[in-house]
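Just the one chain here, the form predicted on its own, laid out as structure tokens.
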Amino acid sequence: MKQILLITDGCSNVGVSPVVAAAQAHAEGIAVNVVGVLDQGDLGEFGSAEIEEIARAGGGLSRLAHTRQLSQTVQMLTRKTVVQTIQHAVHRELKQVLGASSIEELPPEKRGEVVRVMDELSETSKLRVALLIDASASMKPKLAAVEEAIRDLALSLQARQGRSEIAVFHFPGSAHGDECLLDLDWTTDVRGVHQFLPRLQMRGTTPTGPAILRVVDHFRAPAPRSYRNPDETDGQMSDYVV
């Protein structure tokens, strides 16, 4: 299962629409979750609407959160999208195999077994989460909350039974026109995953759409061999594909 988790506090203003970019991600099997970070101000009507539209186009979830709630919100969205993805896959299988379009249509004993399997898959399925962080100037006061959220998310992923990998990007990448930069490539080692944040220079425009497409490109690239699942070999698939 693949996710992009976008953390932002404002509206995109450069490049391709982030809604179009999120739809492209969703078409390639990548869910896009969006957390809108609030402080004492407000994102504004346009920013809030854009956040919802990005998540909807990306097949993910969106939430607005104050800085003090950011850590819990990030973890909750990640977990809920895992469950949602598994539920959709199970519903498709039920319809094909049994002609049932929902779990509720199953007999009670079958329904309980399906729910048990779904709970197990939520904990054991392989998961990749790409954190995409808005590093525009307005995010600077919120950086400490973002750092805490990343640290707690990494620990939450580490606690799962299944293999979890995380990568981290930020945008804008630099003052020289880079729209998005990779800070941490795919890894299961969460130690120090947040340590790059104090070095970020918060500035520039908000190229959210191009940044999402950059992360999609990274998902397409072959994983470094050192990060491959030991249960996988070239040309073979694992037991579960969600």
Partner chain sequence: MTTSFDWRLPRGTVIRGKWKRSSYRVERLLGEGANGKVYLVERQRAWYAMKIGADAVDLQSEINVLQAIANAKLVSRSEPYLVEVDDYSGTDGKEYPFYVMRYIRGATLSDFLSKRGMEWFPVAGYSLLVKLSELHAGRWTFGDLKAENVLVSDYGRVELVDYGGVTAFGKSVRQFTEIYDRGYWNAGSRSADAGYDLFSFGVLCIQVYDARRLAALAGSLLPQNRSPEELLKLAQSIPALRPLGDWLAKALRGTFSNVEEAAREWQQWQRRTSGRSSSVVPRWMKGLFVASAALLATTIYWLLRTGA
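What would the structure be for the form predicted together with its partner chain, given that what you showed me was the form predicted on its own?
Left out here are the partners and the other molecules; the chain alone remains.
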């Protein structure tokens, strides 16, 4: 199972529409979840509508969350989407085997067995979650909470029986016109990673759409490191020193 989890606080303003990009991800079997993160106030009508639409196009879920509930929201969305992906697969089977189109249509006695299989699959299937973090200027005060949520998600995923990996990207990338940069490649364990996201070089633009497409590319890539420009990465690494 493949998921992209976009954490953002505003509207995209550069490049391809994020809704189109999410639809592309969905077409390639990647579910896109979106968390709109709030500090004070709200995202505005535009922002909320956009995150909802990105998730809908990406076959995932969207939620608005305060920085305080970010960890819980991130985990809830990830888990729900895993269950949903399995539910879609199970629904196809249900039609063929039992003639019912959804679990709700089955009498309670028959639901038990189906749900047991679903629970087992949710726990044991392979899972890859790419976290795509909006690191534009307005997100800066929220990045500590974002990092905590990433760590917490990694801890929960580690407890699963199936292999679970996460990768972390942020956008906008450097001043050289990159839409998105890889901060942490597929890994099962984030202990020892001091800091995921750079705290400097925040620019004003929010190229959400191009960034999603870049992550979709990364899912396709057999050799994960090929999308990383080594010079860029080194430049980023030096910023990690606190």
